[in-house]
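A lone chain, given as structure tokens: the form predicted on its own.
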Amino acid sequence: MRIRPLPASEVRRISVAIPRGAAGRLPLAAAGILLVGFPALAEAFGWRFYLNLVTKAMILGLACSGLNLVLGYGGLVSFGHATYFGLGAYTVAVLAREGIHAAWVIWPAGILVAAFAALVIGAVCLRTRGLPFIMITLAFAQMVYYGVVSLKQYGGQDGLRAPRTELGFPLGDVALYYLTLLLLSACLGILWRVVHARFGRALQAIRDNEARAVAIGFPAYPFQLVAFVLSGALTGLAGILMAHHAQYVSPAMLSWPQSGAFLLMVILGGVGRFWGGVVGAAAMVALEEVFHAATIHWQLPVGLILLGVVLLAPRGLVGLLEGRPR
């Protein structure tokens, strides 16, 4: 049977009948259903390895979304966000070494430690702009890194075991997956409200033209400092989840290559795109896994793909999915 193509007027009528917002939410709803049902699929088909891989991608997506708040919406290139990631993770391991295993103590403590570090570092760094800001964030990160390496009682260069905390129920891989998915969804909901509220619009106005924003009554320093602290707290929460995922922490989690990896993930996904951090982290984890299985020189093809995205798609993978700007 021959299928008759619809006339152009009919196609336009159907397109108008589907609200743009509803159409945009369909892929999100499909992704949510897939993520909720993925553990059952993993159990049925023996994909436990991929369950852990998706958990890792969601944790990194949370960290990158926190970085995207200051990088994409604030215009602040922080080269030290691994500091908050590592401090959150080390809080889990150090408190466990000291005999504290209660989650209601460890989780808030990890977030507060990361947020306080972001407050202190941001209070100093945000008095500079451009290259000095990048270098000072890197300098603080290196100071914290070498400070952790010098703590021989907590493993020093070798790292430290980080047993999972007591949440009142067995925290196996599936439970950790759903906990990560729940926290990622909640944090993305908070970020969505933040960037679309008056605070977020003021932050973007400061990014676009600081002098004009200050002139109309939006002082840059307090807005950027609040965003920096919120970003550090979210990255610290990601560090806590990563400590539970790996059950091990090491100084590499606070190192500058880790900070650089976060930046690359955000650039890959799309700087200043709301889903840029999540999509970039998922793409990077997938690329690493695919090419790492094919060659020991997996960094080369991954680097070439990143180079291609930067040169050919400056708005990142999310920008490609969104299509050409109107």
Second form
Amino acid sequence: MRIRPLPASEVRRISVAIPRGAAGRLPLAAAGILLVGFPALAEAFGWRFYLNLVTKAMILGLACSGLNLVLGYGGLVSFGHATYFGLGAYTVAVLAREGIHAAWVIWPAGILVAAFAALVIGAVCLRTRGLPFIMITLAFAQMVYYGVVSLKQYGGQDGLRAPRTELGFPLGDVALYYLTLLLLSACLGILWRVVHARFGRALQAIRDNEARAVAIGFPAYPFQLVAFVLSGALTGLAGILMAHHAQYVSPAMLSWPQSGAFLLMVILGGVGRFWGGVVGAAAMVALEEVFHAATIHWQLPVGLILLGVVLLAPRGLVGLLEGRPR
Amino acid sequence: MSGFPAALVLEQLLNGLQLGLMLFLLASGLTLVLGIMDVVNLAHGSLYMLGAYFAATLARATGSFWAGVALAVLATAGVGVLLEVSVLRRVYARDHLTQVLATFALILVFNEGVRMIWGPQALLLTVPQELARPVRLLPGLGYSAYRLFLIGVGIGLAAGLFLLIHRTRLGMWVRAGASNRAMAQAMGIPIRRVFTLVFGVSAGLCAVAGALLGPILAVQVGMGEEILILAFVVIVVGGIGSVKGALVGALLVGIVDTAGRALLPPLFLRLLPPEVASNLGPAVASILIYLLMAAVLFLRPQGLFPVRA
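In place of the form predicted on its own, the structure of the form predicted together with the partner chain is requested.
The complete assembly is shown below, putting the previous chain first.
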């Protein structure tokens, strides 16, 4: 006997009934005001350096939030998300090298390239689970990495300059900051809708008990593939922003240590916690910066702090802030 | 293959065999740690690096390559046991992601620690005098005596490991732990002590590989991460927890990688226009082992020699 799925109207009623974290609104509003006002402060006190640092943290936060969709909500450990990040960035640089500077061409192209790569790679990788999934995503990432390194006309191992796109207004540091903030907010809004909608709940149900989810009518493959493509597209958008931020792209952006760094930031922030990606990226950027300024051996204290987080805060920083599990 | 001189092919096969056997030393430990303890240990490469650094330092201090290598293996095994007792024991019960974060943190600590102690420059470890000259294998084919020695050591250690695992009580415990940990524990196997021992032995094997590859590759920070990925490819191809799988996987990866890099670019140059071939040859050669892994995973997700039913 085939069990019929719950009618969509029923599912919607259930999902609306779940509280949307009203208690989290106040810190969110405070963070929003702070971020909107930050460039003015930075201008007044001459903190241009910190302005760029916050831009970088927001870009990485976007990439990690994209990864968190598959990692946290889908339960799929992708060890190759640097691929989509790097492909987004390389699209900017390669199109600029070919003389195409129009933002309305470059930006959608970058997102499409990343999403298409995620579609192809996800379509193959999602046929496996567990450790094989981790390794096969890594395998594809390495193939793309070596593919990009071999493109001698686009810099090969040395990378490529990526001048900022002409958007109709000069894209200075402050403009890029606000653009990043706007896009990050928009993408987080989309992600919030996605993970709280029927689609997101189905994705989490598949993560928690695949056999049961499939039995009640949510086939794993299409749900996970859509999540994978959306995740790749968001990470690709972060890559585009990073190319503009650094004005330079290199194969290191597609390398496996970069994929590992994304995983690390999400784990640090909190896997499957909505703010995990953003908090983890911000914490990592801050950690690196604090110790980088203090000592050339900054990796040692960062490593020890990460170790402490693992042993003392198993649910990541967001889990630590939220207190005991409900 | 008519166009290729047989000597070149033979030389590349030997190089591949040598790389494969050294990879096996790393992969056997990694596969046991992952198979028995269910721990994803990214710091495995750091132990390899540490072995090479210890060997370079101790070889200079004692004036003998052999004493340096032997002491380095003991020292690294000691570090491995310490690591298991102090950190890894605490993350056994946690999920793989947590272990990834913890052992990645260890990589940072080890890399920076090594940089603080030895400085950022690569260390020099030279081939011992008695193995420095090439050996004539065939008329017209000289081959490095040192690489032949590595092949010999690799075969010897692989045989020893197989005897240990298939012919001794300890090996039986290890196999039992790999196939079903809870059942092994229920049958009274002192699994915690087995864990510590396996970790120490695998650290020692890392050090053998690191110390012996030191004269061929550079002894520098970051050397562990490069080879770690290859070791993971090996154990995934071979099947996690299987030492036999690690051996077959390591030889496959070693030979495919070496032969691909040496033979594909000239082959492509012959078949394709030069401007295409000069780009495509090295690219395809570098992704060959990843293609191999993807194909194996796709067709046999459990690897070539699955341990768990």
